[in-house]
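Starting off, we have a lone chain in the form predicted on its own, written out as structure tokens.
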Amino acid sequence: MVGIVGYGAKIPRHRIKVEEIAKTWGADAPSYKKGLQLTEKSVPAPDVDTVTLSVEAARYALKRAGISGTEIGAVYVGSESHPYAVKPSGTIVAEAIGAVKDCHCADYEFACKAGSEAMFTCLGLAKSGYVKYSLAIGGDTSQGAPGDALEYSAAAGSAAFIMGAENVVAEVLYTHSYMSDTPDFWRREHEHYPQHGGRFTGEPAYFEHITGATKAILQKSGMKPQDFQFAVFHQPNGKFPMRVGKMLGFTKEQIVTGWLVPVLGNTYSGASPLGLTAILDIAKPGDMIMMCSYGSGAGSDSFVWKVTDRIKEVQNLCPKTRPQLDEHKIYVDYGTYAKFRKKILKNK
């Protein structure tokens, strides 16, 4: 049995409402709320970045796994907002959690599926026996240019998973990946904000790859949508995951538990992994979970998870995802948000 041994999530406390962003740019807030099905999003404070979020999520994962950082043999951080262009995030996270110096580290990038990339690699290490425990992280402090449609959704959060073959809380039964060269979204070197192909990001990009990966894994496993208690798809906005789920035969009831985006925003590499943590927080032994990520450029990774009896032992050991999302929120105005995200800088 190979799969998730421990998991954790970290979401910043600060939030900004869609109306606040729309008011600044003279936009129609109701159209964004209805069209994107978003009401607010998380905002990282000035001292919060992908690494700080990832360290906290990793510490929760270690606690649920019941192991120390010294037992981690590999650390992979998937993100498109690594704090450094040339300096790994993985080594910072590894040292912060107490991993030994002969731990293997790497940073992953593949737009919003960098986190599931890291998960895929760590599962392979566990299955091969090459590493006893490995840590996969998907996290971002996402970027959106001022006034751009992305600014309404680009959010922050991180999810961490320890993979192994002992004391598994969710066994991986199948994986599948689906890729193509579809340039729907990109950010060139030295550019601060990404660009996107507008409507092109939908049918030939997101929907093509999510449906491709999910149909393939269903065929590979011999399973049907009704065999799953839960499903989580990449959530760039509130509309897309619900629509693609319906296209594939999944119900709203199966999707809603991991559907965090309406009040979280798009956490990019953390989007579907964070949805998975919210599902694991309430899952019961024997529950089946479908997960499918999406990353522009473009590709999807799909996973079939089966929850084990051990899940009940770990769920309450650390802060759960939904309470982090729904409680102790601090709302900011656009000026504070712009200062936090360094969209405005003081003269030096």
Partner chain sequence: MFPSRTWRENPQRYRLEAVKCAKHNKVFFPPRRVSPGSLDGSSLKPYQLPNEGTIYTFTTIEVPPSQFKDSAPYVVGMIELTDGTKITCQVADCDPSTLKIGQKVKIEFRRVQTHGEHGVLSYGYKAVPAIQGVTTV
Given for the second form:
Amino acid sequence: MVGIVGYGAKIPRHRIKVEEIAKTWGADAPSYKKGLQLTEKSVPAPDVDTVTLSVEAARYALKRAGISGTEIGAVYVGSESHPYAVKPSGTIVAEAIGAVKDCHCADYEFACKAGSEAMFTCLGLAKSGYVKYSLAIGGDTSQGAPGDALEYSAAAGSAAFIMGAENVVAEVLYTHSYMSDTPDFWRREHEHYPQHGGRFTGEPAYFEHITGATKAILQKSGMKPQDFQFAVFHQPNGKFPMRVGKMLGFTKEQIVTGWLVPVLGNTYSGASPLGLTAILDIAKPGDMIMMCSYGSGAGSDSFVWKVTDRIKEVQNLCPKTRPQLDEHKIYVDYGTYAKFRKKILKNK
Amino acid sequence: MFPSRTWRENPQRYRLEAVKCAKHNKVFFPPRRVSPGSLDGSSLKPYQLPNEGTIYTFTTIEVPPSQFKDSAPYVVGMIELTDGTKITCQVADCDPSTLKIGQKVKIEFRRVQTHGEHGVLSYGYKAVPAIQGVTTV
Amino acid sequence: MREVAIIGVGMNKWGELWNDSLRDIYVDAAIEAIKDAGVDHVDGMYIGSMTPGLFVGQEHIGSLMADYLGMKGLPCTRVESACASGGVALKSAFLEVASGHSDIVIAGGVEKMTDCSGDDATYALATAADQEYEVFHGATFPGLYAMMARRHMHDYGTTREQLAHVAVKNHKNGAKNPKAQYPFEVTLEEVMTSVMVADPLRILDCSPITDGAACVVVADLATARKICKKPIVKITGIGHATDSIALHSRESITRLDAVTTAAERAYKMAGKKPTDIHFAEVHDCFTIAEIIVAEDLGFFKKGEGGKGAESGETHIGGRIPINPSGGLKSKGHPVGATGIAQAIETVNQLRGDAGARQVKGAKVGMTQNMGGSGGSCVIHIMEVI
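With the form predicted on its own done, generate the form predicted together with the partner chain in the same format.
Full complex below, order starting with the chain above.
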């Protein structure tokens, strides 16, 4: 049996409300809240980045897996906000959790699906027997340009999964990946903020790839939406995952557990993986979970997970995902947010 | 900051690796080469510091040194870990006016110094209050 | 070992000396000390300076100062022990004379601190703390002493107001010291509402950034007797000790073991006890430092230094006058020069030359000079004969 042996989530404590951003730009907060279906988002403090969030998430994953860092044989960090342009995030994470030095390691980048691709790689390593335990991370401290619609949603968080063939808490039954060259969202080298194609990010991009990957995995598995207790789709805003779920025949009840975006924002590579951690936090043995990521550029990875009996032993070992969202919050104003995100031009 | 200086400290700063002296029954952090008074390190064995503790004392730095210019004001505290070892580090994600001696904290992995826009990033430990609730700043 | 005396003293008016360079300020102080001593030559020189390299980019100042004093060829060395560098220079000069190797040696100290920005000065000073385990995390010197203060307040009930009393008293003394950087009085309220530096310490709890130099001429007793026209001040006790420079590595942060150990050694060498000391110049880099040091020198019971500061016992005319010069607080703190300036005040007091701030009947004085957050301490006991 191959699957998730341990998982962990880390969401920073700082938050900013949609109203606070809208006030700065003279925008209408209620229409943004309705349009994006989100009310606030997480904000990384200056001492928080993809690596620090990933280390904390990985430490929780190790604890739930019941193994030490030295037993990890591969580390892959998927993000579009790696702190260095050149120099891996993964080595820092591996060093911090003690997964050194006999270990595979690389950083992944595929917009918001870099994390799910890392998960797929690690499942493959477990299935092939090449590596006993491997660590897959999806996390971001996303950037949205000041005043852009993305600024209301671009958030921070990280999810970590240890994949292996023993002591599995959620078995992977099927996977599928679906991709094409679709430039809906991009950031050129040396640019601070991404560019996007507005409504072009919707139909031909997000919806095309998520429905493509999900329909294919349903066909592969011979399963129907009703066979799942939970579903999590990439969540760039509150609206898209609910709409794509409905298009595919999933209900709001199946989606709502992993639907973190209304109070978390879009954590890019962390978005669907964090949703999965929130589901695993409350799932029961035997539950079936549909997961489908989306990364601009563009592609989707879908997974069918089956929760095992061991889930009950690990759920309470570490802070769960929802409580991290609902508690420990520190609200910041736009000035503090702008300072944190280095949006203020300073004298060098 | 030349990278070797920060790289060399990784085991201590990333993983809180210390040594414990069997002779003195005392923990040394960072690890050292010899046990006091012995000219010999054979009694020093690798030891893992706990990642929880309480605030022993603290201050809010309003006038920072040059490398922390963008971070001020920030809290520096001395943390007494659950095994009694004391370490100095920042207390992050907190409202300084509510901090108290004896308050419970947890050690987290954070960026400690960035060495400007171009330098190597130095990561390490910071304490965060082990409290729940909602704060507005 | 031969007996050793201080036979000449010299220092500038301290402050922000914009027109004077590092070498200028040192030479001025040294010339004044040599003239005060009335000697026609010296055999060696030790200069205490914490970090001229960081402040003005200059190392190797022993040779530089010998040259600019017009004494090329003189054996001269810079000694360093952070803010205790001056005290260690004096100890070094003492040992060179006591050993018989030299008869007349200058012990000086200098720091030029204003040729850099405030945060660069904060950084330079912080290098006296543990760079990788304190400074790395953003600790500053005011920060380290603030942590000591908070714990002292927590453990012994020392109050914010008691800290302020130290500053008020030292400014009151310093107002009578023409060489002081800030020769004015301050009120309790001014101290307690001054700008916050590191909670609970405010700017008026902190010694300032200062340009300054100070020099003394030491000689063996026989030479001193031949030359000296003023009362001869002997160094009768020296105590020097170190401690972990990282505050968190110490057993206690409300007690300074380098101070207690150095004091024990100095008292023993001089054959004195705390009650024999008529006044003391102590290292009040921060108000809390004077309170803790006064306890650790044995002038107050542990935990009662705050009450002592409040009671007036440390005022000139009190039971144990502390920092009649105005201390680091009012006189200024050009770090490497401080230990020497303490010796100069002690000599002035013992000679009866302290003017309006004279401690009446002072025959035995003490200097306590400290490096970092107490990682080093050097104490001298001096007596007039």
